[in-house]
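Let's start with one chain on its own, the form predicted alone, as structure tokens.
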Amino acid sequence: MKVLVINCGSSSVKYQVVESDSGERLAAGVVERIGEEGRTHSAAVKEIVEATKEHGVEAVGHRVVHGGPKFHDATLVDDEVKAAIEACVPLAPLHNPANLAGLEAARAALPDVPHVAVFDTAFHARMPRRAATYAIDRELAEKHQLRRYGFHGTSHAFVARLAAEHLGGDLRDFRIITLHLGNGASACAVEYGSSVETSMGLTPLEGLVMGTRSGDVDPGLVLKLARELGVDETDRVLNRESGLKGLSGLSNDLRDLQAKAAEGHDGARLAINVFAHQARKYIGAYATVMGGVDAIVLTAGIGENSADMRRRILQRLEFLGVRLDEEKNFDAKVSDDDPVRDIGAANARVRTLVIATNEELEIARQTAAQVQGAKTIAVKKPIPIAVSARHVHLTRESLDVLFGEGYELTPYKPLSQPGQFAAEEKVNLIGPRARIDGVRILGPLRPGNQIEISRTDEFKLGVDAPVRHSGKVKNSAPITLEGPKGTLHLEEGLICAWRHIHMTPEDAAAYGVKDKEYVEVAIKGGPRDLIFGDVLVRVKDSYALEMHIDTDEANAAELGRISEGDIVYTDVYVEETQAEAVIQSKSPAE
């Protein structure tokens, strides 16, 4: 699909056609001096409009800085969605009004072809609680939207791809750090396909150094700027006069303040010793957020062009198994034809990768799978709920210690997905703060210990029990186990588990669904109207059609765990297709 991809500034409107799927650039360029002798965002449009009708642009998609808290994913506009990113003016008013501007003025100059809002926020909307949380008062907090929502979001989910097909691998698989270094600056920690913190915070000013803007700072020296200097003036400050062109004195680009800092000059030294330190000690926390690193990106303008600012922040990474090789990062050059080079020594355990970001190629793509993913397909087939109640399973090995050697489980009864079933057996689950007895094992047998727990669990036994896919429980939350023969401690194994719905190929390509894709279930007409996001879709031809969620959620939506007749109509949004669906509430598997 050819795309006509808009950047909109105040005083700019950049532009790009993109071929969606070959990712080929077929025209670029820049209109400038917006708002200078009457030059309007709708007279650049229509220049825009007029230099690509050649190639027969299908759709348009807009760069939007600020969703707020209602876009999760990029949107096709229409009137509803171009009042909600105007509703978000008060948290990005340098952004979302040249945004909106620009897509007004497409949409007036072409009306026949769909738009789609590409936002930079998205990519982060959906992380934990306990990342977008300030600890401010939450009714202020609430009223005022006052939430971490991050930025940069194309770049970090565009490299984040990358670097997982580098690695030989699926996204979900992975946990990267990813680093996107130029006059704007923001680290991301991508956890199995997902952002699970950012550096940037409900503005762009939040987090590593930059250009021209603070990063961090202690909240008390904003107020004691602006009680000396004014809000105004302190606003100015802290985005125009700060970062490496504050501390240097001189310069926000680089690669002027790496040549004055080589004539000796203490300002440049500094700027660029503080810019290094930052992204060096974001990488450290997002390391443990993660419990650990796969791989860590380095992007845009300084991560992808500056080989002494990328071994600055790598260095003194040993302890996380980065291994940098000064050859390889001396000579990476990357390119939008050559997008990856692997900076580390061979025997690295985390690999360190530069990629060249392509945020419109991204805004394409999205804006692509939007507009052909914009159809419905009626299901009639209904999609129980199960409410999984806290479980366990187990490895031979452990029930040998937990029951004696040889010890084989009983079964209770068999649950709804084939060949699994409760059993008799259940054990103690024993934390720090306080213990749950009594929690049933689920056969048969695995590879590996698991055991799934909910958040209030997680508050009663005292833990940290990060939310998980099935399976991955590397560096996940260490638990006991006591059985009526021993007792055994886990290093790890202890998760919430992700919600996901199991599906047969059939049932797949019945809701236009793929493996492992993510959708969002809006349960309506029960007690309790809700949307469960980031539904996992997971397909296998041994599994039965059926929804798990913990009994936390379905607490939530007032689900009862023993309700049979009550039929709920829900719609199921994926990435590439809409569907509508029915979800039936039924017993819980244990």
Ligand code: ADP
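Between two forms, the rigid core is defined as the largest C-alpha subset superposing within 1.5 Å. Numbering follows the first chain given and starts at 1. Here the structure is a predicted model, which means the values were calculated and not measured. Compared with the form predicted together with the named molecule:
Relative to the superposed rigid core, residue 388 undergoes a CA displacement of at least 2 Å between the two forms. After superposing the rigid core, the C-alpha of residue 55 moves by less than 2 Å between the two forms.
Annotation for residue 70: C-alpha shift under 2 angstroms between the two forms, rigid core superposed.
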Given for the second form:
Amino acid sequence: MKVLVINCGSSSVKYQVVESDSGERLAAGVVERIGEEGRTHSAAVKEIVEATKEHGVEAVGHRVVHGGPKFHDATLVDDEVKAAIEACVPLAPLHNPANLAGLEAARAALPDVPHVAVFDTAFHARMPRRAATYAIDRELAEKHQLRRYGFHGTSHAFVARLAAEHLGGDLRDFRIITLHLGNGASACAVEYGSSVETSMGLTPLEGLVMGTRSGDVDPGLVLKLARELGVDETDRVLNRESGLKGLSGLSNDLRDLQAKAAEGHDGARLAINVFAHQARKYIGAYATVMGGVDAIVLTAGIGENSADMRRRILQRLEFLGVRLDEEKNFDAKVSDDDPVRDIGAANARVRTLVIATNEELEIARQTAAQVQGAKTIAVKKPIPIAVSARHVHLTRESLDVLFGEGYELTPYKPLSQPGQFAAEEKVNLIGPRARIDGVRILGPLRPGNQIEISRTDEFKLGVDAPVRHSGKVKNSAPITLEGPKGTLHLEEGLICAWRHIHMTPEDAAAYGVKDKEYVEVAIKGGPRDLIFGDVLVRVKDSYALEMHIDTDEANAAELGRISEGDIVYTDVYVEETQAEAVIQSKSPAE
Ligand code: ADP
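So that was the form predicted alone. Now I'd like the form predicted together with the named molecule, please.
Then the entire complex follows, led off by the chain already shown.
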């Protein structure tokens, strides 16, 4: 799809026409000096629409800086969406008004093509509450919408996806730390496909050291400055006179500082050291937040171009599994056509990648996905839903410990997936806070232990289990199991299962979905209808069509009420309810 990407700033409008499938850039340019001599956003956009007419633009993607708490994905623009973006102006008073002016002008100039708003904040919008929350009075935070929003989302998402491709898997298979180091800079922890932490917060001022912004400071410092200098001057100092520029007293451009540092300039040296130190600190923090890391990505002006800064940031991280190949780092050159360079030593456990970011291409892709995604709705075949109570899968060795050497499971009841059964045998789960007795074992035995519980169970046990796909138990939570013959402590294996649908290739073809794709599933006809997002599709000849959710998810949709008899909340692994679901659309995240 040919997408006109518009990035409308306060004094300039940048644009590109991008073929979203091939990534080819058909046109690019910038209209500058908006606001001077009566040049308006509207006139600039008209000029751009005229200049790109020959390319046959099919959709327009608009960069919008702040989507507030409401926008979790790129969104097709209508009057209601426009009003919601307007409501975010107080959160981004410098950016959103310009973005909106461009949006209005483009909708007027191209009324017959779809317009999509792509938010800098959207990639971070599903961050866990503990990461998004500032430890201040909750009412005050609510009233003023004070939380971590995060920015640079299109860039973090774009480079993380390229990193996953380079690692030979899906984004949802890896834990990736992305460092966007440009004039603005931010770090992001991308855990199995989702942003779970990012360094910019309520505003783009928090986090890493930037060209002219301070990044993290003691909030008490802000108060002290505000008392001494007044609020507006403090704002100016922290946003425009700090960072590399403030520290060096010279410039916000790292190239200038590197030249001066080589001549012995103390301010330039300090600026470089503080910048690198802060970035290293975030790598350590984010590796801890994710319980490990598979790849570290450096991108944007500094990340893509400065081998020296990359080396400073990545040195002495061997304990994490990071080892740089000095030569590869020095030689790394990336471009839109050849965007990924691996600069790690061959035997390093964690990959270090330099990746050329391309926010326009990401905006074009997300725009096309929204426009095309809207058309994939309307598959009518209902999907039976099965509710999984907490249960346990065990290995031969674990069964030996818990039930005695050579013990065999006794099938109690076959499950809907062929070959699987609920066993007569049960074990007790022992958490740090409490225990849950009588948790059913499912057979047959497996090569890995896997214990699946709900969020409610987690709170009861006092554990913190990650949401994972079946089989992905590496670095999941620890748990102790108790059987009649013994007790077994597992360092990992406890998860909250990712909701998913089993289906045959024939069903997949009928729905127009593929294996490992994510879809939205609508529950209809019950007392509390709802739509589940991020539902994983799993396709195999041997599967039977069925969606699996856990008891909390079933409760949220009140599936129990419309199920037959007293079956959903028992300890039986899977029971069909009469509820039916339909695939409503492909998840916009994909
Ligand atoms: P923006 O956030 O404005 O999009 P960029 O991602 O283009 O910024 O990054 C610009 C910054 O990248 C410059 O200010 C400069 O500090 C840095 N930079 C670009 N090229 C180099 C280089 N070869 N060596 C060191 N730093 C560089």
